[in-house]
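To begin, one chain is listed below as structure tokens, in the form predicted alone.
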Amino acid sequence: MAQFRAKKLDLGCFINIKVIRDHTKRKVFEQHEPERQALRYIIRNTSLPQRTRAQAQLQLTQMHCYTRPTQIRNRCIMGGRGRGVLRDFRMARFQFRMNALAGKLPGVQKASW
């Protein structure tokens, strides 16, 4: 969503829209996730009037999607790919395996026994 996207993007670390899509919506969650758990703790919370946990039921369903967790996505930073990846090295399976071969990665070795 272009009203998240920073004006200026360095775009030299991007390979495409998917991935300058995931950073933000990375961003953008971990700015409103503390207002989102308050939200969420209010409405468990069976002790406050039911008013006021419907009001913030309604305020939590009309925040942007963003902000939730489940839409992000784990993506490989070298090619932007969605399966596949590796959660440790943010890498698809196939670079991650180019990379290792070549060396790239530090402590990473073609099995041998």
The other form holds:
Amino acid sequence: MAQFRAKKLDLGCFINIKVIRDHTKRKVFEQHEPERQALRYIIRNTSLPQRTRAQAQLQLTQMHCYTRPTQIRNRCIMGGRGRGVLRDFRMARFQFRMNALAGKLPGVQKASW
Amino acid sequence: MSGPSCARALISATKRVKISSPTTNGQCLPLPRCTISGTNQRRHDSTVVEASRHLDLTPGAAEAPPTSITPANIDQELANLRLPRAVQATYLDPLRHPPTLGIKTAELQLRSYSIRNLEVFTDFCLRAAYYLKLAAKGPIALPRQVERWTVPRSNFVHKKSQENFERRTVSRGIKILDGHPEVVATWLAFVKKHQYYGVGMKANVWEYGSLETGKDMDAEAERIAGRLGEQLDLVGGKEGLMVKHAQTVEGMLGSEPFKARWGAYAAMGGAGGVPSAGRRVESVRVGKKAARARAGKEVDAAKAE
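Next block: the form predicted in complex with the partner chain, after the form predicted alone:
Next comes the full complex, and the chain you just saw is listed first.
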């Protein structure tokens, strides 16, 4: 969503719209996390009046989808791919292989055992 | 093994030293003492005497049988020359102080992907501990961590043809027994100052206090508050500083050369995933200059009062 997006490019890795979108989602989630957690706490707290809890529920559902943690997906920093991204290197499997064979990943070698 | 020449020299030095596994290290402990009383020591004495004889011009000295160095035996003479103690020590296992009580005060863990770098630096740490008069135990070989990844060779389909990669992390531990907290801190600072490429370090430090630790901590907090004054609320976040430099920093972050400099375009560039990647540590200057500057400030403050 454009209203959340940074006016100036604030990323240093491979850039495409999916990467920018994911980055925006991360920032928005970070910004709204306390609010979400507070609402979640109110909803789950049985000692609070039912009305308050229902209101909190409504508020939580009405928050923008970018504020949800489930919207965040790890993407490849070298090619922006969303699948097969190795968490350790934040790279998709093929980029990982290329970089590993080029010796750009410290300590990673071809294994044989 | 590609690295700066100084580093290569250090590594080849260890090859000569033949740093052995920790099991044999234990057996080699009394070695230095043996060599001190060995033939090398005697050789050293004789050379000293020789030198004095050459200088001595009294008739009695002239009569003494001079040891002649001819081109034939010069190689042997050179080989028999004793190295300076400090140089000779580098060829031997690091010396150790025996612990007095055996209470563990610090534990340093070193990790690397390269066993040679690790061995060199562990040796260095042990020597540093010896010269700081700390009783050190080690190097303790900790379990090697092997991470493996299997990825398809191709960028698309063909799952049947895959390739395996692995990363082996070797680690060594050093235990410091009965160390004074300040000495241990000095040792850790020294080791950190001279940290070696490709070797990561992690330290646990234990301090033992009296039963009134809570009171001591309160007193310490008050002392710090008194010394820092208004600056105390800047500790940690340093909000004032951040706001002041926010513009310049933002500009720097966006500039291409800056990003290239910290490796944003490299393979694992921009490692924002690392927990402390975004943190910038305020550098504290230590030394005569800084001390002088501080003293100057105090004098100014006194004058103002």
